[in-house]
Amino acid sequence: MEKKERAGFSSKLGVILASAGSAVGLGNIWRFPYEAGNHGGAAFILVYLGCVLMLGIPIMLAELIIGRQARANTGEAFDKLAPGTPWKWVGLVGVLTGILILSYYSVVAGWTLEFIGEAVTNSFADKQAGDFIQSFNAFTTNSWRPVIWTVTFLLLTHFIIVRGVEKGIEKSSKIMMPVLFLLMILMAVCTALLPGAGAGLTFLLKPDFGKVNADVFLGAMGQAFFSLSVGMGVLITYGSYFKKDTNLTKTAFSVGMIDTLVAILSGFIIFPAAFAVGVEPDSGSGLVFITLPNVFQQAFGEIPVLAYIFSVMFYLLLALAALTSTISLHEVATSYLHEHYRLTRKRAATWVTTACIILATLCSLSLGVGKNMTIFGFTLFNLFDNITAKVLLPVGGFFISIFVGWYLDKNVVRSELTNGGTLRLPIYQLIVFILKFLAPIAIVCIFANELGLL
């Protein structure tokens, strides 16, 4: 029987948008603006850009090299390139990491659907600051509403995944990413025109180099790794779908810049609006689900229709950003089951979706009725969040850097980066040096900082 050709992306635009979609997520919108605003504004952004260029993009390249060279999913790529060695566990841990992140991330992603509904029905109107806190807490601790939205979000992700790489992931990315950018630009323009918005732009863009210290560098490195989604094997899987003529360096650079642009645009949306009404933005879920609904109602209070439209656009934006990430996380596990166990794509995706629905339901319930059931002092939601962000992602990034920097044949690395010698790459030696030395040291520092050892 003739061997079926492996799936792949059909166009260069699809490669870039799908890869960028895997990186762009909720972290760009609720974490980056806060980190930038409280660590020197434009000074933090410059440090962050340096971390993306010097650390994030080289590790992204390492993942893409592994994926395209192996032509295999994350779970099998290391075993294929280093057969019979313990390196296979790096790939398998990457699959596990993707499942754990998808399980708790889908809970928050589901919240965006609830808030789209509230925005569309104009439920934010006439609420006071305390009302937003009360309604959010009531919703997240509810036993069934968050679960319904979580399952709905996972089913949306499932629908795209079962359609395949080209017709599902690539096609959806070509639609969602341009819509996401259009919404962000429209919202950034609207908030920039608000009275008092200039103070927010100054807060974000005026460099305060006096705040730049070792903590800022560690924070910028951590944000770069977190935002670019390196260390979990997403780009290994996506890289395995790249054609041989895809320019890996250009793709990684494009993804890094798109991801950074989304993060900066989110700051242009959030800070002008917050400063226009004198509200200090916080971080995390409190920012996007409590603070910002209140900010939007106050900022556009004199023109209620603008407050309505802005709120609907913002939560649609959040849902799109979350969906581009859940698709890539789902694909890591689906492609492994599909190829390793020879399951049909539909059956593999169904197994992943079912497992994640069970785990995500438990994560959601752990914020309400199950909050007293803890593991090592953490609810299940917080356990998944902490173990992936503080342990599995840094460990994954560390070993990916070591594998390409020290273990993989340098002729293979050079061939992948230059497409068999057809592309010039003057910074080849710099990339290898970063993967050998700088990236592993930086990851160890981030790891130690996250665990409170620095």
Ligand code: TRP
The other form holds:
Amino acid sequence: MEKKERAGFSSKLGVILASAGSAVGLGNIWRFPYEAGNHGGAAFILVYLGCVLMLGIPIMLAELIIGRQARANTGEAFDKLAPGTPWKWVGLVGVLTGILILSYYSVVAGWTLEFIGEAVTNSFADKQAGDFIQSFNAFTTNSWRPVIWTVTFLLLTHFIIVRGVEKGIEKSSKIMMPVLFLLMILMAVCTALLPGAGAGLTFLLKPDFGKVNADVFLGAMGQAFFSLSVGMGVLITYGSYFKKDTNLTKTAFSVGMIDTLVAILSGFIIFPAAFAVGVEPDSGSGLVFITLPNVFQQAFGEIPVLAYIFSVMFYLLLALAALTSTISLHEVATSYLHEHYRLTRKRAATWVTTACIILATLCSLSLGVGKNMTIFGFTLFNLFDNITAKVLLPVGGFFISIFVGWYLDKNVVRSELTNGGTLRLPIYQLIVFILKFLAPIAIVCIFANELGLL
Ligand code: TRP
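Got the form predicted alone; any chance of the form predicted in complex with tryptophan (TRP) too?
Below is the entire complex, every chain and molecule, led by the chain shown above.
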């Protein structure tokens, strides 16, 4: 047994909030509405819910089992449980995937800072619908402004990470998560009351199954993995900080529920808003940034101070949600470098931050000056987005479920799920069945379907 004391989360609430903080982020509020909008709304959301239940939550559990059993970071956990086997590559690829996600994610996170600035200086006032589209495009294609915000966001993440697990991650999540939730409920009520919002509710609630094709399945699966932070080992690293008496199944379900609620809630904020102001739901990655400032102006045109307060609150909240997610992505790579190469935490974090600053700058520039430098027809930003969510995370999830379903000793799995036999778990067989058969087969089918093989 290793003697060294590892850091850990100190309370049960902290465990759930930190994991939910990782899950809830731009994935829910920015990516979910724009994927749902691109794929036709309600029908996509139903497929998405299926993916969360059948793939996301079970694989989340598999990650927690690996993490808590190995008591090691993602890069080392597989080697501890399956020494000398190629399984270690699942963890190492996970660490790399995290860096790729962090790099493009912090670009969008940087945008939220710009929007906080615009909200605070009241620059949304007097703009018309068209102006929002134009100013968003002008901003994201600008060379230096978004880069500065992106770097600022990475540095913010860096400093919280350097403070460590308990002080940094747990404390910040405990405050940010509940505030976020309350603000979103308030906003959903406000946008539902806008004239013309009804069409948005129909788009959200009335499925058109004629629109379900292979892309819908791949998109929904990718979004489920992305939104729950599953498939690259965030929850292996976090699970390794869990206490022995934490109920893994309950944690996974709570996090899955909270994450899904926030995603749906943001659908209820954004689609009624988009329809009310005449923005197409499939207008892509600018959806949240173009729609909402406009909404506040329209909804509270009579009372400008409310428009002001809501704009500031919303973008602040978006930035905070993004921050608890970037922290989790950063932590995976930092804890690996820190523990594997025995660097100090600060030095490990510095390496990760530096690598991400370089990659993120390239991602940001790829939307403006580098627009014509495409790889497989994608800008670097879109390549990182698509390749991580739609390829690397599901492939990671596939191997993680096979590892726990087939490779890991069943006594270990049972003992982790029941905390050494002290918890009753009536759905134990179901979880094992999903990890052994259902999840891996579903992932393969969705890929095969996308490639036209089915
Ligand atoms: N889930 C987060 C979101 O919805 C993003 C995120 C954090 C993530 N850590 C992750 C995505 C790990 C995939 C893997 O915004």
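Positions refer to the first chain, counted from 1. Definition used throughout: the rigid core is the maximal C-alpha set that superposes within 1.5 Å between two forms. In this text, all values refer to a predicted model and were calculated from it rather than measured experimentally.
Remark: with the core as the superposition reference, the CA shift of Q223 between these two forms reaches 2 Å or more. Core-superposed comparison between these two forms: the C-alpha position of T202 differs by no less than 2 Å.
After superposition on the rigid core, the Cα of L393 moves by less than 2 Å between these two forms. Once the two forms are overlaid on the core, A448 shows a Cα shift of 4.1 Å between these two forms. For V212, the displacement of the CA atom between these two forms, after superposition on the rigid core, amounts to 8.3 Å.
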